[in-house]
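Single chain ahead, written as structure tokens, the form predicted on its own.
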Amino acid sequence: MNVQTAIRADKAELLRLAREEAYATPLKDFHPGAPKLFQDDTLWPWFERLRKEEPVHYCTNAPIEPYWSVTKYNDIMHVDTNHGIFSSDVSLGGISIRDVPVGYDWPSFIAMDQPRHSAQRKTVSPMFTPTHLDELAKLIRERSIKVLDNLPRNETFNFVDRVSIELTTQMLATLFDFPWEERRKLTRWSDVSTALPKSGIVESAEQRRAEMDECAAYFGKLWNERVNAPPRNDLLSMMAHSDATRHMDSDNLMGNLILLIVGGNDTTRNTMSGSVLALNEHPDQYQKLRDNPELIDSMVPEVIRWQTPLAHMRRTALVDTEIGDKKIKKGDRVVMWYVSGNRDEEGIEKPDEFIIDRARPRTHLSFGFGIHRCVGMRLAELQLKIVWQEMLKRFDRIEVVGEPKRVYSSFVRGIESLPVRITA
């Protein structure tokens, strides 16, 4: 047996052991939050019996306040189409299920309801349009390659640090202009900003809290710098330059900066540490890619559905409403399930299935919809894109051999760790 076989076996025996447990639990007991779900990602029968039996689901049975679950396609839709009805404003607790820690309630545009949040969002969107995405496409190239080449050949590596957070973290460097010996601390604020108490990433309040502020003290430094210079071509400049940002007090700013790097760092990285694996797991679909590199194209979109590099967002009800035939109250929390409404097969066709030349591989739900679609989405499926050319140029297989390490997370659906080896 090879180890992507025992690999398998394990998954399925993991994945029969969690679906007796899903179908055996009441649902009255579903705490479909659950981050250890996603670590040891069993989440999937819990998803599927929701789908079926309670799509729109209230878990009074969680360590957190209570809260619905919106698990199929369509109803997902519906919620994040109608801002008016459901907000994301932080100061109702933001956008994710646990309401934002006391401290930690910087107002961002994500996380903001009109008209407040299109204003500082087309502050930033110039950095994504395709004119200067064809300039950023050069760099990712040229540092796709580098990065590539350097890579060992017949030895273990995990390509989680080595790929996927080197590319990624050069990519944010570049976007704010950030000190480029120090990009590495973007990485880490990144994982700092959303880790769990429990995940491991800080010790203590105290620790997380430190680190935070020494975020907020070094960009607060290259804020004031922006400002005093004239206008240049990165994100901290155009909003230290634009009416709508420049007056920001310092949590709007932290509120800001700690989106774009969570945006550009935990959802980029790990779809491409997720394409290696799912490739991987699926080897007929690689050998398909290794003979038709043109389906890089429908294969990234493809990958963002299947990993859904954040598994959930969560709205407030403005107002007294219904989702299905369940009747929502105001001040409720509404968590919208990406992670499940990516496999429903009423939005998608044959959602279980890992297929890279879907007709329409763009239909997925991982990117949300409605105003707070994500701004930097075509970048990311550029760099997924580049960094899958160059891989097929140089390597013929790149090959999992051991199990991912996955995030303790419920938000992040995250990859820690994927030990791989490229045969020279």
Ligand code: HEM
Given for the second form:
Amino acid sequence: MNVQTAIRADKAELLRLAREEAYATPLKDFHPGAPKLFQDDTLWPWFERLRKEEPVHYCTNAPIEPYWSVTKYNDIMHVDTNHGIFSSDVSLGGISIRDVPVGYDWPSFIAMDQPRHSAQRKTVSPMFTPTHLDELAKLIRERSIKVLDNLPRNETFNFVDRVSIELTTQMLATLFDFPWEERRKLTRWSDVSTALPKSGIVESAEQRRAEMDECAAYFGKLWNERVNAPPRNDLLSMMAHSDATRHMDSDNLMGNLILLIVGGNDTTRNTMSGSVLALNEHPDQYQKLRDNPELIDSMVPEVIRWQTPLAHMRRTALVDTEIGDKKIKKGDRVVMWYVSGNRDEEGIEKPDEFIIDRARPRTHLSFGFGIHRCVGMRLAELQLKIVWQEMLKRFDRIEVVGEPKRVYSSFVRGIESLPVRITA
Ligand code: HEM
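Alt. form predicted in complex with the named molecule, vs. the form predicted on its own above:
Okay, now the whole complex, with that chain kicking things off.
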């Protein structure tokens, strides 16, 4: 039995057990946001049952505050596109299932409502226009080539560290015009900003605070340099020279920086790793791609659906309202499970199949909808497209040779390590 076949057999058994448990558990005891389900990748039968039997579900028995789960494609669209009813505001709890803990509540425009949200978003959106992305494409290709050409052959290595983290960190450093040699600081701050004490990333709240203070001081210095220099084409300079953001207080600046660092880092990183994994898990699709590299254009959005790097976004109801047949009260937490909507036949044909040449691959929910729809989505797609073009040119196969280690989180659907081997 080869490695992939063995991994597939183990996974099938794990899923069979998860299915038994999901269908034996009373719906009133469901806690679909339990991070363990995401770490083990056993979330699927739980969400499948919710979509079928109680698509809008209220969880009251979790170790976190009660929350609604919205699991069907059209209901998710309803919540995401009605920002007058469902708020993202950090002061009401923010955008993830757990209310933002004290000390993590820097205001950023993803966790703001109108009109402040749009004014701040407009400041950074020129970074992601088609013309600017065309300019970035050349740089992304050069850097991807360098990273790929330096990979070892006939030797097992961690794809996440050597490729996904390296390339997304390089991109971030470019977007901020951040000192190149120190760019791994960005990766560290991205991880630390969302880490809970004893998560393996930081030991204590004090350690996290100290590292975030270092981040604030570092960016404070860069900010002062950019404010006093003529406007340039980097995110920091764009914010430093715009009326909507020039006078942000230091917490708002920190919030937007963390948003852009985490937004541009974890998500694309995890999709890159997820793409290698998905193609290994579906060798027929990998072969199809090798036979016809043009399929990269539809493979990229399909992999973004398949991975769903942000499993959910959360809102808080501003008024009493209804979703489906459920009555939602003002102040209730409402979690939109993109990861479930992306597996709903209501919105996606054959949703449980990974098909790299789908007719309409962009109908997925992974970038959200409505006014907060991901501002960096075209950049993410571009990065993934280029890295795959260059990988297909160089390597016949990138073979996954061990189990992926997944992140303990029901927000970031991530892969911590992925052992791979490239045969010379
Ligand atoms: C595959 C990669 C990515 C995925 C899956 C993703 C996903 C998302 C999602 C789900 C949202 C919230 C949508 C909503 O609430 O309706 C979002 C917002 C955002 N993303 Fe991304 N993202 C990705 C890449 C990026 C990149 C590369 C950047 C920037 C460099 C970025 C920056 C942002 C920002 C700034 C927001 C806030 C937009 C707003 O509130 O108006 N993202 N993203």
